[in-house]
Each structure stands twice: as C-alpha cells, then as structure tokens.
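So this first bit is one chain, no partners, the form predicted on its own, shown in structure tokens.
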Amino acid sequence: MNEITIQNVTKSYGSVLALDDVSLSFSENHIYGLLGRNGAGKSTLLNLITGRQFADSGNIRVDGQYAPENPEAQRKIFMMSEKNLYPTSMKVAEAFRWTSRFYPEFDRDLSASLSSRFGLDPKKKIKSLSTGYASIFKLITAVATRAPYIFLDEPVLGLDANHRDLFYRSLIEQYSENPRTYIISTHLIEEAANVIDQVIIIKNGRLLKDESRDDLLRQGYTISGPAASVDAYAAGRNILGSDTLGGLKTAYLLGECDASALPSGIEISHLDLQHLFIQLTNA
C-alpha cells in the first residue's frame, strides 16, 4: 500500500520532548491538514519524515521503504518550508530547471502557467522577491514537482487574500487533475478547512486526532443564546468550552444534539474546524 507510516516516533531537543511516541499514516491521494499550536511538534514531524532531522526512536517508512537517508524513498517527497534552500542569487527559472533535475516528473509547463497566473516573473532573482512572492515561488515549485507526497509547511505566509484564495483554488484544480497526497501544516485553519479532507491534530507532541474532517465535525455542535438558557441545556453534557459576551453565551459541545431539550431562544449550529481545533487544544 502506498503511504507514509510513522510508528512510535519520539524526538527530543535536550529536555524538550517535541514528539512523544507518535504513530500515524499519510495515505495516498488525500489532502491532510496537520494542525497544532506553536511548538506542538508539526514541523519536527515533517523534518523527521524528510530526513532533515533524525528521530530518537521509532520507524518512518515511505511506501514500505525505510525513509531516513534513503534517496529512493526521499525522492517521492517534496517539502516546502518557511526557509528558502535555493541560492538567493539564482533566478526563478533557474531554480525550476534545477528542481527538474532532482524530480524528473517536474512539470515545466505547469510552473510557467502558474507563474503567469500568480504574476511571478521567472527572470527575477530569488533574493529580489518579496515575502509573498517568495512563498508563491516555493508553492509553484512544490506543486510542479508532481511528487507523490507534497508537504506544505505554512504555505501562505505573506500572501494577500487574493493570492491565498488563488492558491487554494489552484491546489484543488491540480489535485482533481493529478491526485496525490498533500500535507498542509497551517495556522490559518478557517481558510484551509474547505480544502482538506483528513485532519491530524498534534498537541504537546502527542497525537490528539486522526480522522476525516467530516467525521470530526460530526462529533460536536454549537449552541448560542441567553447565558442562563445555554447553561441549563449544557449542564451534564460534554462541554469543550464556551464564550460569553454580555448576557449572551456560546457553548461548544461534543456528542449528538438533543433538539427536543433545547430551551426557546437557543440557536444551534455545526462546529467549524477552527473553533473545534481551538476548543480541543484548549481543553
């Protein structure tokens, strides 16, 4: 089976435990949302898979092959990170050309098409790109590799709203035409929620959730209204958290809603992924 498997992986930095006995898998042809607070262990996990760092213990395999220091396994992965690993004096077009040497499936036509779509000048040197266009350059490079597994660590850093929307639309288009596995690690959960279909949440170095977005969202709901009425309904139920503004209150609950028990004046709605993430990682 084509997938990346992580088995009982632990990683520490001195006295800081970054990942604690984590086991999970990334299956082929899914778009994953890898979510967690700052310092939760997301980037560490991606760095371990791509061989940029090494685990203290555990096993990482790509399509059944041991991943660390294995060129055959690593060429199946491309990781876009916040750091630029290309010589800054190199032009964008040169970077595309060199990337194609390491990723034979690199689509030069796609890189040209996306560059035009995003307004990226291939003749510009990487060091002259703004923060936003540096991210666009890295995004285009990642998508055009056609690698089976593409990691996008904070992919929309510095992008304005229009370019963020264009990126997500372009990603869906490419995924529809050429399915592969994307792992998106981002703090902008609300924007990515409609793109991802699988959710992995890491909290304090441990795996908290690993399931489909739809299954996860079906586990809870939100009620809003007068604080006293909300408290009366929520009493004895599994409350993730709540927000209060004046005399109004919103409660986030796990479980099925008992609509027949709702007091008058109470509104019910589905939990969105961002609020669910906040409440789960606050708990």
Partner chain sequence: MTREFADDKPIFVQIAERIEDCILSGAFTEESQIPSTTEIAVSDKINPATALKGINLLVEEGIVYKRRGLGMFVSTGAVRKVKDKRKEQFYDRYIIGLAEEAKKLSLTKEEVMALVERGYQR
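Each form is matched to the other, and the largest set of C-alpha atoms that superpose within 1.5 Å is called the rigid core. Residue numbers count along the first chain shown, from 1. Keep in mind the model is a prediction, meaning the values are calculated, not measured. What changes on going to the form predicted in complex with the partner chain:
Comparing the forms between the two forms on their rigid core, the Cα displacement of V16 stays under 2 Å. After superposition on the rigid core, the Cα of T44 moves by less than 2 Å between the two forms.
Relative to the superposed rigid core, the position of the CA of D214 differs between the two forms by less than 2 Å.
Switch from the form predicted on its own to the form predicted in complex with the partner chain and give that structure.
For this one, just the chain is written down, with no partner chains and no other molecules.
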C-alpha cells in the first residue's frame, strides 16, 4: 500500500500537548493542503513523519514500513521547511549535487531549468540569498528530488506575487508530468485552495477535517440578509459563526442548504476554503 499512515500519534512538549491521538493517511498522487492555525501542530506532525522528532506514542509508516530512524522509508520523503539545513557557505549548485546523493532520482536538468526560470543563480552561496530566493532554492530542491512524498512547509514564504504564481504553475506542471504526493502546509490558503485536492485541518493538536476539498467545500455556505430572517433560518442549524453589519446579518453554516426553507430576501453563497477554514478554526 503506497501511503504514509499515521496511527494514534501523540506528542507533547513538557506539559503542552502538541498532537493528541492523531490518525490520518497521505495516499499516493494527491496534493494535500495541511492547514491549521499557528501552534496547531502542523510542523510537529511533519517533524515526526520525517524523523526530526519522535512521537510519545503511536505509529508512523511509509508504504507499510515503520518510518522513524529508517533510511529506506525516509528516502521516499523530502521535506522543505522554513529552516535551512544546508551549510550556509555552500553554493546552490553544490547543494543540488549534494542532495542528489541522498535522492537518487534527483533530476539535475529540472533543477537547472527551474533555476533559470526563477532567476536563481546556481553559483551563489546559500547564505547570500534573499528570503525569497532562499525559499525558491529550497522549493527547487524539493521538486527536483522526485521523492514520492514531498512536504512543503510554508513554501511561498517571502516570494513576490510573480514568483508565487510561477511556483504554483511549476508545481502543477511537475505534478501532471510526474504524479506524486505533495503535502503543502500554508497559511496562504486562498492561493493554494484550487491546487490542492485533499484537505487536512488540525486544530489544537487534534484532527478536525480530513477529506477531499470538494466534499469539504460542499459542507459550508453563508446566508445573509435582514437579521431576523437570517436568525429564523439559522435556528437549530449548525452555525459556525456570524457577522453583523448594521441590520444585515451574515451567518456561516455547516450542512446541506435547505433552499425550500430559505425566507425571501436572503442571499445564499458558498464558503470558499479560506473562509470555511477561518470559521472552523475560530475560537
């Protein structure tokens, strides 16, 4: 079975419970969005999978193999994180060469062509790169490894709008040509929303949602109109939250929209992923 499975994983730092009995899986050839507010436990989860930290209890497997401290399992994973783990005096080209020793599938042509598309000079030292280019360097490395599971933790940090655009296009192009599993953890949900097809939401160390983006989006909607009408419809339904603007009220609801029960004068619209996320993870 080609997937990463996480079973009943718990991790605490002192008295702080970072992950609380989390079970989920990342299956082959999907683009996952791993979403959560700051401190929700996303990075902890990624660190546990990649063996940078160890779980207190639970089980993590990659394609059926126990993952922590298992080089064979870890070779199937590449994680790009905020931290730069390369020696800073290393040049970009050297870092690509170096990575290719650990990842036999590393595509040198791809790293060269992406570098030129992004305007990354391979002769530059990693420490001399700006925040944006440091991210670009790490992204190119990640994509070029051709690892079956590629984790991108805040991939677009410091990238300008043009480079973010180019990044997502390059990612989709690579994914189309060489399908594999990407797990993108980001706070910039709007930009990633159409790219991902699976959504995992972690809230306070617990798994809140784990489903396809389309299924998740079908569950949420908003209604807005005169406060009294909105309240009348919303009563007894699963209300995520609401906003009022003078006499106008907007309610965010979870569940099927019952169009026949909607009073006139009420506008109904879909919740996009970012708004649904905000409503689900507020408070």
